[in-house]
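First, one chain by itself: the form predicted on its own, in structure tokens.
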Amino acid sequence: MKKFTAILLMLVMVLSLAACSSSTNSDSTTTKGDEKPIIGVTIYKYDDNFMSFVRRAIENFATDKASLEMNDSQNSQATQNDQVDTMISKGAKSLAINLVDPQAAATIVEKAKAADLPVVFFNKEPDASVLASYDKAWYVGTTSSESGVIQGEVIVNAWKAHPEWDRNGDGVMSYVLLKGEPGHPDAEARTKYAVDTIVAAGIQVQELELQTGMWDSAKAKELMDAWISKHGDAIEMVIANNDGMALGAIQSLNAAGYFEGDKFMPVVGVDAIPDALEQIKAGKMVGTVLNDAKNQGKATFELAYNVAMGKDPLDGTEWTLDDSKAVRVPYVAVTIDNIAFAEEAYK
């Protein structure tokens, strides 16, 4: 009897022991498949207003789901393409780069095919032919064209409902224009289409001033400061490839005198970014173009997110891939007619 029992309490052990093994393996299963992929995100400066909100909304949307490994490449490219090696050599399952420099797109998509890792660029475009290169590579944003098109109406409409701003009457506008960083496709496109749309609605300009303010503000109210001490009241509109150089403008015009009794100054941005809302509802700032940064972000996000779970980018989500394998988020002009609509996109 007592050799049956002690057999018997071994082959329970034995279960005992196969049974936790069992356990074990199982809850390691389950921690595995928990894991959260990393995304390795590069912004190409962390300080630039409108690429902050694009941040913040990869942020929200990453909650929960995945770990960000999150850079600012302080407009430095030698230093995103460090960041880009540190992300894969930390076991990034895909890339989201908002490049330095779109020349660069090349040498990040010859990284990303190296490890195997698919990319996303965001914000900046890279040239067609890269994104053809190689078939884990994909591009968020905008029809740079589109943003131009829209602010050019927004200045017309503006324009032909306040014939007291030509004020010298001769049926010109008199215009400086802020650009963003040469060769930047935005900067490119808002600037050309933006004049042609105005003149295509037979209004006649003539062009002042035209420099690049780097899309910042503080370079944008330099600038404005030397336009007003060259030209003065000539100038009869300004029109700035973002609301970061609108606002540099603004700041220039306050100190001037602007804005104070009948004193105006038209000013036109793109972004819509929050601070330009308050202009626009100050009556500083006649209009702007909704650059959907929450959207941005979120379709940044989900693409990464999907191509690092290995699944296809636009699975469960809204958007479609035009030819050059690009999501293309649409542009929508802000007035104070409409200022709640642009208001919601940043809640």
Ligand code: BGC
Given for the second form:
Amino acid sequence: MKKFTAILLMLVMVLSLAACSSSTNSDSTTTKGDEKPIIGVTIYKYDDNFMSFVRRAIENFATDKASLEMNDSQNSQATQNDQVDTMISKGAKSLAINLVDPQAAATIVEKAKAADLPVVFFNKEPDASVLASYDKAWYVGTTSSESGVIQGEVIVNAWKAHPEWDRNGDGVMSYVLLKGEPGHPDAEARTKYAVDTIVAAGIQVQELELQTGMWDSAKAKELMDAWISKHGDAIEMVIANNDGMALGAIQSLNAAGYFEGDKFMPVVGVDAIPDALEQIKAGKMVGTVLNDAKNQGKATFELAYNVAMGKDPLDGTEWTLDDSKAVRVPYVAVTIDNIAFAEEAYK
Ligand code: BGC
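Please give the corresponding structure for the form predicted together with ligand BGC, as opposed to the form predicted on its own shown earlier.
To see the whole picture, the full complex is given below, headed by that same chain.
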């Protein structure tokens, strides 16, 4: 009888051990198979036209792979800092940060470092020194100066092909320039390199106005309204750091009777957002520069996902990193001649 009880006891033990280990197994299978890593994302503000396309791309590429904590920082760095704290406490495995203020990168790096979390900055480039200060920090964006050079080339080609745009025939291109957010690497570089490129091509220029429209259509329209009433037809070229502002300028020009009959004003932007492509097709915009939202969103997601999974940031991707740990997606000139290509890039 004693022997029988002992065997029974052993059997119970073996069975309960088996049950225990099988439940552990199934738990770990669930974690590995079904649970996606949480990736914390901030967009500096949702109502930025271009960023809405980058955001859409990140979301599309994340489908089935990761669970995104997507935040609208509403153009406030303080709000973004709080969002980063919250994402960390919610268990994010990596961060993808579109800074509000490019100078705030060090604060975000401190937070990420303290939590031992990898961070991928995108669109607003932090100082190289900040990226270098943390081995788990990277950047996805562009080479800002390239967009200025390409925009300058688009302007040079069009200006040379249209001598009638020099309305007063003085051999000087009198321009107004709508600048993006001051201190934003893209705004600073586009402003400088677009004009430098025009001058380097041997065209004399006169700057009638240069002010910031903060990347924003409505602000640009207000500025353009004021400039048209001040300078009228003396304006011979409108250079905008982005398409959003170019579209604002076009609204203002429409209201002032441009684009009817012989009354024309060349307007050039950057981004190649769909609304700008429509204006190029309508003959109201001379050209733009493709700022590849889809590929920047793709690269941002792929790097953030890889590092969330503990992999090398470039694992299985087509991207390369430069010396400052940045993936730089190329810009491309867009005019009516290659519009179909640009349309494809924003689909
Ligand atoms: C885009 C702008 C956008 C800005 C936001 C730039 O690269 O060209 O349209 O407003 O990024 O940071």
